[in-house]
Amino acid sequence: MAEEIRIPKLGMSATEVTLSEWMFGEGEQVAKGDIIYTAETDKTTVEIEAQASGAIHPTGEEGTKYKVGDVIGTIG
């Protein structure tokens, strides 16, 4: 079963996060703990790690703002 990639809560007040850059492309293999994308709030940029291993399938678009909890891809 595919593991969903979601936008995490970054900071106390951030409700929207900008997906800055994907580190892997469609179908590439990732390992749990790999940095798979960077996300920005108005105060910080954070590297987000994979929570599972497998083939990544990003659906979120770089430069787009997403709400906390939005699904932006899968690993599986």
Contents of the next structure:
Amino acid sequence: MAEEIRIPKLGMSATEVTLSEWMFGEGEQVAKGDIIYTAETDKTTVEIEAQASGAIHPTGEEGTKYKVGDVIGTIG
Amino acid sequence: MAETAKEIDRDKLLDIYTRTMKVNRTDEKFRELLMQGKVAVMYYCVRGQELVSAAAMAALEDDDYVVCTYRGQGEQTAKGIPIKKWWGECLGKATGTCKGKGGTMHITDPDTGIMVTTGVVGSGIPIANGLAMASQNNGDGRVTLVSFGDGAANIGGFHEAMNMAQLYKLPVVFLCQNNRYGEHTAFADHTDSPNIGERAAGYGMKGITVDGNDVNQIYPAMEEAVAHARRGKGPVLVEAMCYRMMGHFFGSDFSYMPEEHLAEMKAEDPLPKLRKVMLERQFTEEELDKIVADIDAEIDEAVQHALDAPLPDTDEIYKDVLEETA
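Form predicted in complex with the partner chain structure, per the form predicted on its own context:
All chains and molecules follow, beginning with the one already shown.
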């Protein structure tokens, strides 16, 4: 079953997060623990690790703001 | 640092290992759920401090009292809080310890002695005195342990509580988990004295500074402190030197931690050190892995239970706030 990649909550006041950069392209293999994208709030930039292994399918656009919980891709 | 000659009893060592891994696996699972975006709550990671919490809780009796901070997952799960209720509370569900109305920063479960979790730095310290004074008056023999960080040791309430506890010989253990950072500020940038433990002398109190990454140091120190308090000899300030291996909270950047500090932390990681001690004491790899697998299965079940559980009813909002009078 494909694992959804959702925008995480990155701090008490964070409701929106900018997807800064994908580290992998469509269909590339990722392993659990790999840094798959960077996300930015008004306070911080955070590297997000894959929580599953498999082929990644990014759908979120770089430089776009998303709400916490929005789906920006899948793995597997 | 305290020196110890006495070897920890083998059953007790296994108990400490089990509690440590429970704390660690809960922390790993929580970060996984947050990283996946499946759960969107505040969580203060305890990676690096698992052993301190586990050793402290293993030194207490089941009915002893604990007061902890928002970085309290370690004390809560190691003390034995029912894990389904714990996850329920963290996810804001009706099945939680506080019916989902407290959340991660206010976990309370008097049945297992988790009396209160505070969200304000240092505020639990005077509260612990109150619980300990009640025990002293009631003669129930309980010890109260309050956990806090190095940053909390510089607030006024810390000093007032230390003085009062010693004056009345309250059965309380003040556990300062010195993880070298007060939120985002390094220890040396907020305190000029070399450690917190030596402050005890200023109140006429017993003080211990101990390596919190070594089970053979931290457990005997906690055992000694709890026994001292229970015998009516008065409070003890224990400073456990440890490391917070993640940022202040999940999602906070920790690029302000210098490279050499990160390397030092990695070398002192309490988990591989504890595993080594376990193997030296003739526990097998299989036994230790089985414990972790059982914990993981229990956590997975509890997480699913919490995800499936209902939110509290809206009419709950006015309940448990004011005392109901006829």
